[in-house]
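Below, in structure tokens: the form predicted on its own, a single chain.
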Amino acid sequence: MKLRLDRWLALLGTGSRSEVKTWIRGGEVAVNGRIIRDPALSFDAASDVLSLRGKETDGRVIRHVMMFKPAGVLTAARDPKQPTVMDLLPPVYRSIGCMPVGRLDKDTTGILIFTCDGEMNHRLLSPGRHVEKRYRALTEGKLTEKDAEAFAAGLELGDFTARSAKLTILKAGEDTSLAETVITEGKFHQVKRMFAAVGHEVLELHRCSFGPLELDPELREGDWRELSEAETSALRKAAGMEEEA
């Protein structure tokens, strides 16, 4: 991608657009080792090599993340009262526009992924792509195939209907229960909707992959990386941008 050293240097969030202008004419910032003191000449943020008072800067404008979301946290660019998962991760990325792909409720935990392609977002997003996101979840009271097959039919939530979902129980005790379940959708509290219409509360909820990730046994709670070139790949054929890549 393209830009003007300007815009560059202000979208990577290290000053405003006036000031980079005055550091760039000040002879403060070189790409690939040249001092360059014309804002308006363009670069190539993926490529080039950028340097700001002889220090080397990560210039990448696009990049993918993926947090382990702990609880306690919303999952918004802001909030004035609360943690958000921005808060998580390292200003620049907020600078750039790196936003997350769908939402997790305050309390849910597991894998979040984060983008700076918006067009990727959208269509990883979009109901007709049918991504895969599997949840476990602990609930109250005992799981049975009944429950199971009442998920492979499609619950009718008041609202809509969710579609066919896969119901696996992994253990069901009178008291609770574990399951995991595997939707293609993603409304607002759809899992927790779903087992509370075959009678379930669900005391917690972790997302364990998001398409064709999972998330990274390393990352402890509140822990992200970026996504190897492998992984955004991956992403980008879930999202069908295969073929465009």
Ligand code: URA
Contents of the next structure:
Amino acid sequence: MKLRLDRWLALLGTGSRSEVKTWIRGGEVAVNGRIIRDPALSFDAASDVLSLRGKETDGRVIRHVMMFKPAGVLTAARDPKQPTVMDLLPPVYRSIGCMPVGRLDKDTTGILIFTCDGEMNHRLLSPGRHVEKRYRALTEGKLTEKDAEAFAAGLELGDFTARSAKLTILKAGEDTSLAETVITEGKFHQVKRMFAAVGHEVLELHRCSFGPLELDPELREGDWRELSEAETSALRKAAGMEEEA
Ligand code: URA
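Switch from the form predicted on its own to the form predicted together with uracil (URA) and print that structure.
Next comes the full complex, and the chain you just saw is listed first.
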């Protein structure tokens, strides 16, 4: 994670880009114990040691983002042909190593979390952690309580058996139905495959929540924002990285 010294300091929230340039030129900033006066020099924010006015600072740039993923973009770091979720974030997030936590299909909308913390990313996806994800699905055909029972019993999907999942039917029409399901795994096309297993094609899929975080109703499709401290702490707890209060 190589960054220009002025960008690194500004990302840490120590001051504006022009303030930090003044500090650097004034000899107030050291890297690995050596005063650096050139704001444009690049350093590794993950391993180099940053000091401001003689005091060592925690120089790790860790950011967490919530996005309302729109339909039509891939959840991938990059793609030669198609737009990806990373293209919706300013380039600095790529340079500090922010990555999506798991994936949503190209046509799926809803909450997508990004983090620069590789350990947290890994833990949130670990099958053993049982992090809940709530999806709203518009399906073809009429959903019934029998389908809810099948979801609760754990569906056989060929290569694996899905864990017991809650299915709440919101509207059961003759042609289409609306329902929410909460799953604790994240296998490829899992929700679509679960509905297909009970004979209903998913026409639209939207993720409403990821672990403790609900999609911010203020966000429009394609919008994003950084997580608050409380949200970050809740996510860290879900990842087993912080004690419950
Ligand atoms: N399950 C799916 O089938 N698709 C998604 O995008 C997410 C979960």
